[in-house]
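In the form predicted alone, a lone chain appears below as structure tokens.
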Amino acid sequence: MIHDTFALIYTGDQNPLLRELTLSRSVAAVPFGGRYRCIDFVLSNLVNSGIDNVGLIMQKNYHSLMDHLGSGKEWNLNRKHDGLFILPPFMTKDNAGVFCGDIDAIHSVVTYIRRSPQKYVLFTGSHTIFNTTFEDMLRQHVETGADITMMYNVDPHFSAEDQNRDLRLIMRGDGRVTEMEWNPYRPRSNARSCEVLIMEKKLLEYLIEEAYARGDSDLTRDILQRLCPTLRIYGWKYDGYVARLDSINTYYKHSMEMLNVNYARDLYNHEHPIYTKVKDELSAKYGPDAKVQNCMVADGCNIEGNVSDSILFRDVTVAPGAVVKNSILLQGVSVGEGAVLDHVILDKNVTIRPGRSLAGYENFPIVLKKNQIV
């Protein structure tokens, strides 16, 4: 069943609480894990679950997205038929090029859609990273009879930050959605959306044409909520470790617990690999007054300070006497001696100036944005 499903990913939202990290880029392209891209794991997932037929719907900054995916070769999209589809946006008479939710998005890749000899469509956003095939999702949507089947986790823990595309889902005891709550103050539910859904294809075209005519924009509010009473929407529960990346505060917890091998081992499951741009360089170096302690360091970085608790990208620098913990620098960052960071993001080629010092806190991290200099 698996391989007469198609894909479709919508990476158009803009996310301002990712502040400095989504001014040039989309959130599909933000680097998470010391070497890979939001979008890594979620066509990863597609790839180990046996579709091959996947569309990424762009908007805007979407330059570094196409860079990184290149002709889709490192997941091995890059066929004669089906593959890696790139849909970015562009002006007919029936779209002004600028989407106004992602019904409008949806609607405005139609032909792709309508194109695809797939029967089913697995629909999803990407701020949200975990690993898992689809597989048992797609064979409890057909054994249930669902129109719509959604993934979700339980997520037990709440706080103000997580009224932030936060989608809950109430259910009878069968699995059946019968409400939905999106972004409560009082969450009734533990089970949190993970913006994934399985449906036919001929039931999506339905649900966005109709909804287009209407004037809708929203798929959650304008489809979902609404028609949750008359569909036979159905929960999917994935047991494993949830990303949420909605925010700078979620973007350094989710960083950091990387750094906890439990964490890591799921996220990074050996059974079900990460894919990602290759990019061939010089092993790490280490200075021989080099400590490093509790760290995530990816090829080509040059350490010759004092690094704990924190992940480097490629190609870091860190000079001799500079201290860094409970810090994330991204690609080509450069720490002068004797600057000491703590609970600090920089961006890519960042540099910070000999003697300097930035500190911020674990619910407050100090963000630089690409190419600064201080």
Given for the second form:
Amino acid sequence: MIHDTFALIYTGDQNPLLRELTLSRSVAAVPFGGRYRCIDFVLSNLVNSGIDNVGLIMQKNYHSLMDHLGSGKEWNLNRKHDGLFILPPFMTKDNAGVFCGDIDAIHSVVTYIRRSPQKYVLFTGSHTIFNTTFEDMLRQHVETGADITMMYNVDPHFSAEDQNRDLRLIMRGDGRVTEMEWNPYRPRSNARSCEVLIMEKKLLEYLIEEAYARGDSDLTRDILQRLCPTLRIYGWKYDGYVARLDSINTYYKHSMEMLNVNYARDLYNHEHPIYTKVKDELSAKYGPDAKVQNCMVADGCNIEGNVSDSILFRDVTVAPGAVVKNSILLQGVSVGEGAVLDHVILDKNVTIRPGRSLAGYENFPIVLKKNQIV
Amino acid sequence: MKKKIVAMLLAGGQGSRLGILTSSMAKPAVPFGGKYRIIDFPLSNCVNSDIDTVGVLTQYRPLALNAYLGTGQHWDLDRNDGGVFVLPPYMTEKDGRWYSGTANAIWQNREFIDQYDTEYVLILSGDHIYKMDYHKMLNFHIANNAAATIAVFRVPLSEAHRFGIMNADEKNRITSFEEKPKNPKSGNASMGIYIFNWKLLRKYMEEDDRDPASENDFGKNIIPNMLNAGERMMAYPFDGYWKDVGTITSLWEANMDMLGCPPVLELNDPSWRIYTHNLTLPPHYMDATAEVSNSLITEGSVVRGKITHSVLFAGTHEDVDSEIVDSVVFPRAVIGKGCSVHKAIIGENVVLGNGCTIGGPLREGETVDNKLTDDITLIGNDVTVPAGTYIPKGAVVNAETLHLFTKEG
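The form predicted together with the partner chain is what I want next, because the block you gave corresponds to the form predicted alone; please supply it.
Next comes the full complex, this chain leading.
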């Protein structure tokens, strides 16, 4: 059944709450978990489920994402039949070269949807991170005879500051969704959407065509929420670990959760590997005076200083005498001798000169943008 | 399509000097340096030297090697034209035979080389660790108008007796060749890397094939025959890092050469990447109890104990209160609580129970057969060592010999 499903990933969401991390890249390309990008989790979940026709809708700032994906080889999606289809915006008589919302985007790629021979479509966003497969969700979808099945998890956490695309589902006892709240002021439900929908392709085509004709732009608000009373929408509950990259604070919090073995084991499940672009670095190298505790360290790092409670992406250099605590250092960061860092997030290739020090707070980590030199 | 040069990699060796490490795989498939296998070095050198057609000759336990090479995609060798090919011996309608020597392996695969209409052929071995631009060597070969060029590495005269020595004049033309000479005249050790003009080599191999007394070997037959015939043979001096890892001691030493600041063998070199079959594993995790210095640790590993001057491959799990010193731990090994590992090579998938001692001093009256290992302790692939086992230094432990140590313990 799952083989009769194709996937559509929407990577157009902007999120200013992620600050410097999304200045030059889409949310889907945001690095997470030591060596991955958001999109790796989404793609690996699909591939591990057995879905091998994947359309990826791009919006702005997609250079970094295209560079990461290449031909889809690392995800086994470089196929003769199906495989990975990259769908950037383009200019036609009814298309301005930028998508206005996800309805417009899906409408623009209707040729791809029409050509996909599968019966079901799985529509997903790109900034919710988890590790699962979708067979059970599809089985439930067929058994309940639902029009649409939405994946959710129980998320009691709520903070108005970090709120971004927060969709709460209010359900009857049998799982049928009766009402939805979109960025609620005080949520009435702990069931939060994970941005994954399954429905028949025919229904998607119909809903999009109809919404587009009405001039609607937002799938969540104008289709799901509006049609909730008439469509048979069911929730599918996911019990595993879910990380939502809503804001820089949640990014920091979820990144640090990877140092907790229980969360890390759930997300890096051996049975469902997370695939990513491979770079062929040397293993991480520890110098004679290195002191590294409670850290996640990727290949290619060269550590001679003192690092604790931190996440080091590939090719990070920490010079002797440097102290790094509670921080996230993305690929290629270099920390000079004697520098002191605490609660910082350094984007790719940031250089910290010897002796400099930077300190943020748990609820206000300092974020430096790509290639900055301190 | 015509190729200027085709590489042929001699990967046949069982590598009996590597003992139990090669009981289930050919030597080139043996792990090296945290994430590599030995064959990654010649293959990456080929790709980095713009050589895109490589034949890999093997006749011993080809499964691990075959599975490892796959389509060649990890080395960018999945080409429309060319790429990497595993070439085992085969039957014809008349007869068929194993590869009787290094030259015979190439001779049996002459059709493979002929189909590329190549001018030059590069012969490589699968048991050396080095970074070398073969294209520079080819340019040297062409500039000298040579019939054959042999890469040489300068070793001290005192060690020259262990190598094939190429004596050359001041213009690098080879005047004589001695295999493991008692009284070496020079320290130009052959690295087992040859470039031949293909048409000429084909002629010599054909003659050699008709000679029933021949061992069909490059070092013993082809090269001496060419020298005797007065062919223009050149020695190409190489002065980077080069190590034959054909023995347990040299394999261990080469791994240790990657440690140190700066290391003798630098592989973190973006201009000369060593490509490998990368596993998609998460970054490694250092627990709050971990103490690591002077070591290489690879993704997928979990470290809770003390690691000093060691190389850990992907997926190693090392528990609290354990200590690993001067050792190499192959992929997916699990080290239990409170283990002590000194100067050892721990094979793939090995499980050490809690409180094991590996490489401890010899106890009274104890003897071990260490002619292959010197004082390095070797635990073979897939061995599960029960908790509390004491394994003295120099011992070789595999499924058959494990009981010798557990009964006593």
